[in-house]
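Encoded as structure tokens, the following chain is the form predicted on its own, with no partner shown.
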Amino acid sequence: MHYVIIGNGVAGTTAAETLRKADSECRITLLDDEPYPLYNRIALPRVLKQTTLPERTIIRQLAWHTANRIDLLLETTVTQVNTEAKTVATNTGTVFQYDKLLIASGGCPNPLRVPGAAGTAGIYNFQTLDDTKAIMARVERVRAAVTVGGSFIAYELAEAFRHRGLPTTWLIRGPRFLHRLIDEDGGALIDRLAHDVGVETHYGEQVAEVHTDSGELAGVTTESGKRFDCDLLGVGVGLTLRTEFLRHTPIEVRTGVMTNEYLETNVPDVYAAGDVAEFYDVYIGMHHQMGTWNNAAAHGRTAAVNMLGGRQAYTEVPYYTSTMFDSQMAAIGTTSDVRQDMEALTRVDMDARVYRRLFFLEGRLAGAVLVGDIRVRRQLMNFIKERIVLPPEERRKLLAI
């Protein structure tokens, strides 16, 4: 058999490890365009800080695959599925013929589309070791910076500057960080750790136009004409998912690639993971997707054991943990952005800087945001697992466990 694997993040590594360890005399390929092996993604925000050096993201050396002999090929694009031929054309020219084939192509972070963004030097997007790299040789030598966008990624990137001892100021076009996440009260939590530590917020607002001095980043005004001085700029504006070379074929994409709980698209012998896959969560009852590395990882194993022929549905809670400032913030299951007609019920304290909401959907626990004190994360997600329909007065003790 010969396993074709699309992107080398640790959905598609973690699928080609779990091939290799099931099955010893298949062939492997797999194809990114990065010039590195796999790396950590979620520890570039502490390179960025300083506290962990680059090379330490490495997971897997060059080695580790040829002595599990997965061929990996480096900047290398696809170009082109064919799945009535079953074969991948890459922009070296090079086809490979699949058995069985698993895309997991991420996506890559949408630009700053507007009037003198193109082109200026000291705007970036933060996705990849290269970009942490270059970002941080440009914190050696500026003087202020902003940042754009109500993402996880916007404020890792203004903690980031903030660490590093840059005025920072963070632009957000909705009314608050994660407004489809958190309500008003998580909001005003999250406002206040980002005071705490020196960060400026301004909601509402959006870049209308940069800035340049000879080609230099030099400011930013906003749709409501408030002008920033800054000569950096980060850029957190969502992603946009990596599909374009499945645009003659039958496999159905609608925002991601679409699949079935066992990761499986619509075309036989091709299946999708990883955050380009909109998979069908067995606990909501809908397609969605989740841009998570323990989720990705989890999808890896699950699409790469059915590809080997079994019949194995995703159903594991995905999660996801960050720092928040001075304090740390947890992410579990499906949150509001992704079904909007869920129950959420809410607990905060403004002075212990805590704040818990949960979803429930049906009278099930199906998600949960937490900022503070995360140590309930584990609960609430055996909770989740054992799909228990809670009475209204024990979903409200939920909130003080």
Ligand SMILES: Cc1cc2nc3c(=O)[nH]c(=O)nc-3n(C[C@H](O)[C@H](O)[C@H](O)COP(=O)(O)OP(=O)(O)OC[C@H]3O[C@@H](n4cnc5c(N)ncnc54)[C@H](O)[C@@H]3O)c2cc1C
The other form holds:
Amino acid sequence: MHYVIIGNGVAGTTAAETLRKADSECRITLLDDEPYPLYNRIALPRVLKQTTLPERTIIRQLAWHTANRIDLLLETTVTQVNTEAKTVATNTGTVFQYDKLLIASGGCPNPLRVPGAAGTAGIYNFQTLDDTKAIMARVERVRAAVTVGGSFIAYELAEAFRHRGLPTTWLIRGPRFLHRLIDEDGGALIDRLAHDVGVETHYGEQVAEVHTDSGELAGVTTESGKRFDCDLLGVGVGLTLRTEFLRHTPIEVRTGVMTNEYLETNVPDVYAAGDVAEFYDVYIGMHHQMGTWNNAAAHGRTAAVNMLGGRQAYTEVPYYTSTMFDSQMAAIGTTSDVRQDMEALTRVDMDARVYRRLFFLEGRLAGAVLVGDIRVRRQLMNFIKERIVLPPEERRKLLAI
Ligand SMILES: Cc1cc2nc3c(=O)[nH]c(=O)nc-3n(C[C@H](O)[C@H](O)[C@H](O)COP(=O)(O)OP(=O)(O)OC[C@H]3O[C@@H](n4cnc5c(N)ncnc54)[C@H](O)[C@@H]3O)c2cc1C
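Starting from the form predicted on its own above, please write out the structure of the form predicted together with the named molecule.
Below is the entire complex, every chain and molecule, led by the chain shown above.
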């Protein structure tokens, strides 16, 4: 049995590990276009802040692949899948025949597409270890930073630039950070947390143009005509999921690769996992795409179990935890960015810097956003898993536990 996996991130590597544990005889080929074995993407902000070293992020050394007989091919780009011939072609000219295929190719960050941006040094996405190394080299010799975008990546960049002592401005197109997830009070609290550490925030601002001076990045102008000088520009304006090698295949792709709850695509023997999978989420009864580490790892495990012939539905409650400047934040389960028809209950304490927003679907707790105090997240996850219908007064009580 030959398993081919596209993507050596946490989804692909966890799948490879699960396959090897269950089947000592099978052949496993893991293909990735980056030059490193699995590293911890969620540690990259710490690398940027110099609280950890780049080499400490590597969590599977090449020796591990050798010991587990996983054929890892780095700096190898998959260019085309053929589901009739059951082959995967790469840019190196090699064609692999698969029995079962896992697509775990994640996403590629969107560049800033405005006049003056293309080819200007000093503008960075933040997705890979190499992006991190490049930003670090620049941070040493700049005077002011601007971060663009309403994503967690834009937040991580703003936080890290400020941590490195740079005057930092964060430009967000929407009315607040995560405006589909949190209400005005939540936005005001996060704004306060940003200001507490000295990050300047501007909402309703979209970059219209990048300026250079003698070929060097000099600043940006927004659509409202405001100019912000900077010699470092961090961009967090979303990901495009990597499915380009599936063109000319019958595999259904919308935003990501469509799967059922078993992470099977519509084509036999082809599965998808991690960021790239637009999977059927049994909790909400609809398709869903997640961009979190735990989800990707759990997807990798479930997909492998099913590739081995099992029948395991993916039923994890998704969650995301992150620093929020000097505070913390957690998003659990289904939140209002995924379904807008949910009942939301909110509690905020500005002085204590605490915010809690709970989402209910037909009386059942479906999701939550926590800022400041995130200790109740496990308890809330259990409520989500139990799917108990709560009367209105019980729902309110959850705001206070
Ligand atoms: C800076 C940063 C901070 C983050 N912080 C958090 C956090 O705090 N908490 C959290 O839960 N999540 C966080 N995330 C998100 C999390 O890292 C991702 O959800 C997770 O790593 C996705 O794993 P994956 O295996 O699905 O995809 P990826 O890790 O993206 O791996 C996919 C791999 O496939 C490769 N690939 C793609 N196409 C091809 C091709 N055609 N040929 C060969 N190889 C290909 C890619 O180069 C990549 O190496 C963060 C992400 C970043 C970038």
